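Take a look at this one chain, the form predicted on its own, written out in structure tokens.
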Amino acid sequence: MITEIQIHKPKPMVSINDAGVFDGTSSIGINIKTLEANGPVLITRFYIDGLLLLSALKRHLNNKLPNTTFKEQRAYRGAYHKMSNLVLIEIVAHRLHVKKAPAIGWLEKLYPETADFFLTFPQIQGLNSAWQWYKNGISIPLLRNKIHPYYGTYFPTRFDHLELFDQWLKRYNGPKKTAIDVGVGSGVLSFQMIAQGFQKVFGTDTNPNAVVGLNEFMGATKLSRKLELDIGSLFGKFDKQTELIVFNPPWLPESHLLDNMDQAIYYNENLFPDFFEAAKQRLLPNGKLVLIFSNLAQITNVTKGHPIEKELAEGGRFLLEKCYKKKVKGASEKTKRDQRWRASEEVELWVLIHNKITLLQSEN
């Protein structure tokens, strides 16, 4: 059940004007020209017609745009995002108004007061996939039970960084009274900590869907007494000191090549300085600060800078205790993206401790 919290969801369109129509028989070429001219196209007959049009759009863009390097791939995805989101589909009585369409429970769950509206076809694809994940659950190799990610919530599809964190947790011999999970997402890192004996974990996220989804998933179980959540930036309302702070931040710096910035993937220039300053205030004197990161931005030439290395070199707040690295598994042979850089990718687990000199100076 949706709470009073403002859930992130696709904005419904109650009406559309001057839209082209694709019913499986009209010209794909004409409809692509309509999309290029920023005109909407409505799918009216079969659900698969929307898939056919988007597939044709990809072929069209592949012929027009280079799609080899990492930066070219991002530019291609930006162009596809813009044009594909002009392809629309109608919802009537919380169901897709085309034949042979999937049943998507989110249409009623997220829009209880709006039964008839329009959404873009990629939004519908996202809702459909998210419904299957939510309904059927997703197995995470390091967790006993499946997770059921709420719509619009980040969940891991690769597990190298989770394995690295699990290995570190099993070696951790410090106190386990409390921990803070910054950017809790679907809760995987928190669940790992609880499984390793932490009595209480405080999780925060700027995404309300993550918090609503986790609260719904936990219900009134014992787990709900071990994981307390808050919607907020960085540490949210949690201002007490703790023995362990864990942060799996975005791995890529924010870019203006894409129209929609996903805060789970891209970080802005203020994120790390703000985080380290706030973490300094909340980490107990002998506590550990653990950051899970990657060299992805460096090996793909998105940036030469590394925000954690910069903090250690210039911030003066923390010292490096240990950095563990693990090569990632190769890309799936099914992927269509050129990911030759994956051979050089490593996930990183940074363990930082207080710089006792600056800690004493701040206390005095």
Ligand SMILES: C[S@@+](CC[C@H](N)C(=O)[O-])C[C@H]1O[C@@H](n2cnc3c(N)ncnc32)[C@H](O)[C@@H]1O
Given for the second form:
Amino acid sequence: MITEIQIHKPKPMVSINDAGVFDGTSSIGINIKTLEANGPVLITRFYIDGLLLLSALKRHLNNKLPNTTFKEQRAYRGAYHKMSNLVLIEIVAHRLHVKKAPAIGWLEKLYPETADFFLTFPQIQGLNSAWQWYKNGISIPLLRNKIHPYYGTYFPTRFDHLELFDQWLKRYNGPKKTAIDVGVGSGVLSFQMIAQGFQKVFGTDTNPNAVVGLNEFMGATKLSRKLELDIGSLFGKFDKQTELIVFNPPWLPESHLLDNMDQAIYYNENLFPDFFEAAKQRLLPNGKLVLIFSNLAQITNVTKGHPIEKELAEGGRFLLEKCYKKKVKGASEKTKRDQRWRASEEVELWVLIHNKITLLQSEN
Ligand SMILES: C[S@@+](CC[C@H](N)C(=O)[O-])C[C@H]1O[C@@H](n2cnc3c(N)ncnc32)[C@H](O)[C@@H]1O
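Okay, that was the form predicted on its own. Show me the form predicted in complex with this ligand next.
Every chain and every other molecule in the complex is listed next, the one we just looked at coming first.
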């Protein structure tokens, strides 16, 4: 049975009721009052009018709400999020229905079934930035070609961990028949492995956008025969053992205090135990399990725990072969006052191997 893939995208509104109108001539104050009363406001003239209304809204909230403590900042962000998403813009024939608007290809690509609809202005801003990244591509040091991240897909903006992985891959002298890249994202680690001679890489991601985007990017090229993908959790449909398993997981534990539960950034308490249990089954007896991690959660006091150290201390499944650490570049100079912790930020590359004793026990 083929089930339709549900790409993550902002939900289109087919109609709106009783919206106020901001056409650049109407009073900003009145429109802000409308937003405060939970009423939508439609941008009808220039694209820039939307930007003007949102900056006026920020000024208004800055004057009205305290914004210093963590709790206040959260309330401020909540109010801004709610009110800014009442600012709407119309899309006609897959184009923004205002003058001097950017062309955003996602409107056609992500909404083939509806040409005319409404989205909120912040959603359009997100789609616009994502379109620039996708269309122009992003250069990643260490990769020969640019990546073109699909809408809603994680891509790296700092590269220290990729350097660590590159150094490790260059020294790796084991077999290079197959590898698994758990949480493939925009594919950077898989591309590194393929560049270093791996014949076949299997990649998974729970985020359908990552897999759809990578498949589209590869098309029918030679690359597409080397990288096979599946939408699914952890190892997805791939159950054959491989000589290398790589996972650059989310680095922060999820917390009920956060509004944003992005699965590329936050992990839940089951992710690591489930991953190590499944990895034990999927790793060949002499294979290597490579995890990329960081001390970010520890130095920002989010948690004292470290899921890989915990597995090594308590899991009994794997032994540590080596842990490489690297200071994050540019972290020590000119750090802002509230970001002093950045000076001690490090990325980590953990290389684990089977604990042969428990491996034998589980085979008997
Ligand atoms: C930090 S990003 C790393 C992406 C990419 N490997 C890289 O290094 O740039 C983590 C990725 O893991 C994916 N992910 C999170 N939980 C997952 C799970 N249970 N199974 C598979 N992928 C998952 C996220 O959607 C995200 O794409």
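In this text the structure is predicted, and so the values were computed from the model without any measurement. Positions refer to the first chain, counted from 1. In this text, rigid core is short for the largest set of C-alphas that superpose within 1.5 Å between two forms.
Novice: Please look at the two rigid parts the chain moves as between these two forms and answer whether Phe293 and Thr153 share one?
Specialist: Yes, both C-alpha atoms fit the same part's superposition better.
Novice: Could you check how many degrees the smaller rigid part rotates against the larger between these two forms?
Specialist: Interdomain rotation between these two forms, rounded to whole degrees: 14 degrees.
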